[in-house]
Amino acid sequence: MTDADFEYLRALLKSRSGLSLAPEKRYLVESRLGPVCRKHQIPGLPQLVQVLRGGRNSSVETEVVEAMTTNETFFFRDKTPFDIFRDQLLPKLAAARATQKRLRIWCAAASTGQEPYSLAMIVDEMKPRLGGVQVDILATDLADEVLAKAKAGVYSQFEVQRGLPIQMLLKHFKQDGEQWRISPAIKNMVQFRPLNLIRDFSSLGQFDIVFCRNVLIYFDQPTKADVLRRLSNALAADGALFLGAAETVIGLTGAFQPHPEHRGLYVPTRAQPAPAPRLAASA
């Protein structure tokens, strides 16, 4: 592969999905699209790059593109976020939408769907506390291959010891054979939906809690602010933001502060009112 091929496709794999692929992954590209090249019979990267430089295959392209993107991801992955999301954002919101009855949670990178069945999961376990508030759970994600996993709801024996609590294994799956079925209570709590973050999502509407982990790692600076900036536009007043451990918004916007007490969490700014004007004094 040639310093001209590999640039067309960090130029490609940025306008695409963000990825901002540093020159050092060169070695990632050729473990990765490997797969890609053999699946169409294509001979080698360079060839794969004449392919996509025709423009005439679409799905060669998407699949380059997802190849390219991190799915790495398991159930109740890092378990603080979602203890906090448990024990404090959920009560604390579902009673401040005891008018409405709705509360909408957003994640942003599903994957293969175990963060959002994992919220899915606590949430049923809440519902007595929720005073019949409904919450409604979006998943979005830019591949294609990834959210038809997570809509099948079907894990292997590997996936489900990953995270997953014993219990909660046996309450809301189902074995069959060497895979595991998650029950159709909980897949229907999840609505599933192909979203490119770094494209316009305000149709979306607006959301109370969003989980956006571990993806804006792989954006640069001028990426990450925007869909900040955009991700601010489409939380409440009073929402939360999660990111990854690895993530921050210090430097990149202020549109959001960090939590005072709790790593990864982040809460919206508002701007305060101004102070009222100063009568004159008479004379």
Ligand SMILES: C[S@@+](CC[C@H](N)C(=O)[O-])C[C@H]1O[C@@H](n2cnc3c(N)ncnc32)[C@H](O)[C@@H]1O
Given for the second form:
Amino acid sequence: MTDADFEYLRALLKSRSGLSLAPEKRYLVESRLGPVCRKHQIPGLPQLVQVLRGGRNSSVETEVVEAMTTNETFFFRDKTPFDIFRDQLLPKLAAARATQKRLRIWCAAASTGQEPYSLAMIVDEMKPRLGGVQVDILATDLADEVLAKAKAGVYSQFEVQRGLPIQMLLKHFKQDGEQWRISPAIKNMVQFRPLNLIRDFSSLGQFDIVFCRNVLIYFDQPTKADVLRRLSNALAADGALFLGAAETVIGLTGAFQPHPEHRGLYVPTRAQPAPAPRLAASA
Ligand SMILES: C[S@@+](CC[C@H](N)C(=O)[O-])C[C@H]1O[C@@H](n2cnc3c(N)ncnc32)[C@H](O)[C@@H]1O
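Switch from the form predicted alone to the form predicted together with the named molecule and print that structure.
Entire complex below, previous chain first.
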């Protein structure tokens, strides 16, 4: 692959998914796009770039973009955000929405579904304490392939062994040969949709809690800042945003401030006379 081919791919990925690919990540292009070449019987990366430049095969282009995404995820990843969600945010916001009787949660880079299903299992457990407030969970991702797996709700033994407590496995999954199938009750609590975060998402309306974890890390600074600004518009004034452990709003936007006690949790600045208020004590 020539430097010009690599630059072409970098520009394509940046414009299609926001992925900011450093020059030293050239090896990643080679390892991830090899299978796309083989699938389409394209001899190598220079020829693949030729096909892309020709612009006549949009499905190959989509596959290239999806192949370059990192889809790593697991149930209850990092644990603490889910504890805060269950013990503090959910009861607090359900009480605040006692009149509207509705709470909206958005899982904005849901990958293969473990994150939104973790939230759904918590909501199911908390239902008796939510005062009849209906909780809607929207899960979106750029990549169709991971969304299809998320919608199917079928996981391998390895996947259910990562982060999922055994009681939850036994309660909410059914074994099906080598696989584990999530119950229809939990599956139906989550609505899955394709969505590209670098495009306008204002039509989704307003959410109370947004999980947008481990995706901003792949974007450059202006793209991160732009997504965060638009996320702040999509969040209720008393809502909350969770980012991944390696992500932050600091130096990117004044629209959010870090919660003083909980790493990874951010609150909209417009609602908060500084410093941000303490959340209610754990239930
Ligand atoms: C590393 S996974 C994170 C999954 C989950 N949030 C977690 O933390 O476990 C990143 C996900 O972001 C998705 N993604 C990448 N670029 C995106 C974009 N521009 N819009 C929406 N999703 C994107 C990828 O397809 C991938 O599934």
